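Next up: a single chain in structure tokens, the form predicted on its own.
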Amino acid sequence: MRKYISVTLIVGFVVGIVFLSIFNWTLTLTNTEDFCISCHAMKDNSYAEFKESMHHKNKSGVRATCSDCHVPKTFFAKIKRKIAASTEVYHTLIGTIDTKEKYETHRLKMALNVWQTMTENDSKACRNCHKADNMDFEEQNKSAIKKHIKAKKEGITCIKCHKGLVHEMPEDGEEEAEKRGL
């Protein structure tokens, strides 16, 4: 009998490693930019909008990547990302934006669901990289430097000014983004 409980731990154990090691690939190979452009209104859309931005390309060489801005970096908040993008892998799958009239028509919704999350978490995906008390004001612009005084003063939130900044603004996107207090 305790030669079965031993081995039946043994098995446990290493099937367990085994799930794990298959779980952390899965989310590694999920979180990289040939995963999320492999589906064409992604890669035509925000990927071709993102490779126009500062964020792509910049005097300074840092990249940003697709999970730097839109998964969370510690584990449940990773898990719960990965669950909700879920419904994105079905939508795509059906054709909900399969072509650039219907990736239109969803932008508005995508982007206020994107700019919700990002005001609910203070954009925590923007200062894994920005880090305000790192901020150089010297090398920013007048009002650049009020802005972001003012922002950390009143705890403004990043996503409150910086819209658009790496995909284009929906039609309407400002004025939604008001009413919802966004």
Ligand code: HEC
The other form holds:
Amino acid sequence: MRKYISVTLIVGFVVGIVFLSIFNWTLTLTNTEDFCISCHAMKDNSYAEFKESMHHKNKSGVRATCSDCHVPKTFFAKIKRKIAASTEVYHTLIGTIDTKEKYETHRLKMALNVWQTMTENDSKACRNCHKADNMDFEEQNKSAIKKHIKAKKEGITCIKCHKGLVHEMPEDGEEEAEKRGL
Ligand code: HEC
Ligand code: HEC
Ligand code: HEC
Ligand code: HEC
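Return one more block: the form predicted together with ligand HEC, after the form predicted on its own shown previously.
Up next: the whole complex, starting with the chain shown before.
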């Protein structure tokens, strides 16, 4: 009987490890730039714009890729984002953004969603890399120093000021964000 229980335990343990590994591997795979651009490079503008940005290539050689800004790092937040992202598969099937024109028409709506998320989580993704406390203000230009001191004092979040950083600002983006307090 004891032998039976320990065999069951070992089998359960191995199955658990295999399951978790596959699960983790899937999560990792669906976080790569290649995965995102398998949809986003073809007919929409997000990848082309990203390639022009400082977050793609800079003098330090540190790249922030799609998932660094769009997928949370903590487990439950990540799972939540992955589940929400499954609607992206549906929108691929019905072709919501499958031409540059459609992408532009849809851009404002998507950007507002991203701003909303980043406002709600106090620009967590940005702060995973940029620590306000570690900024050497002396190295920054005058307008940045002034704004960053004000931001710290008044608790203004990064995305409030840094919209259109990687992607182009949508038409009417500023106005629509203002209306929603983003
Ligand atoms: C299967 C194709 C596909 C893949 C893979 C994919 N996307 Fe998307 N994505 C779409 C489509 C289609 C939309 C537009 C429909 C919509 O608004 O949900 C979209 C919308 C978005 C939006 C706007 C979301 C919003 O809330 O309006 C972001 C941000 C985004 N994708 C980022 C990513 C990132 C980051 C990855 C990789 C981790 C990724 N996508 C992988 C197809 C895809
Ligand atoms: C994976 C790490 C990472 C993440 C996430 C990240 N950044 Fe950066 N950011 C960098 C690096 C690296 C540079 C380039 C630094 C250099 O070489 O000067 C940079 C540069 C910048 C710059 C100056 C260059 C420019 O394009 O104007 C701004 C502003 C900035 N980031 C803001 C943000 C904001 C806002 C977010 C969140 C939406 C964010 N970053 C997310 C790493 C990151
Ligand atoms: C109140 C508005 C405001 C807020 C909030 C804000 N910034 Fe900035 N930031 C600016 C301005 C303005 C500049 C200068 C822009 C330029 O030079 O093009 C700047 C510049 C930067 C730069 C480039 C500095 C340099 O000299 O290369 C980085 C990186 C940056 N911000 C990151 C952040 C991050 C991360 C947050 C959130 C922790 C944040 N900012 C919050 C207004 C703001
Ligand atoms: C440094 C952070 C950062 C990186 C890296 C980044 N994005 Fe974004 N993304 C944003 C922000 C912020 C927005 C909200 C709109 C804006 O401010 O431009 C956004 C908006 C979007 C949208 C909505 C449409 C739009 O143009 O506003 C899509 C789709 C998207 N991103 C996909 C991607 C994909 C795919 C990649 C990688 C090829 C990527 N993003 C890399 C920060 C980032």
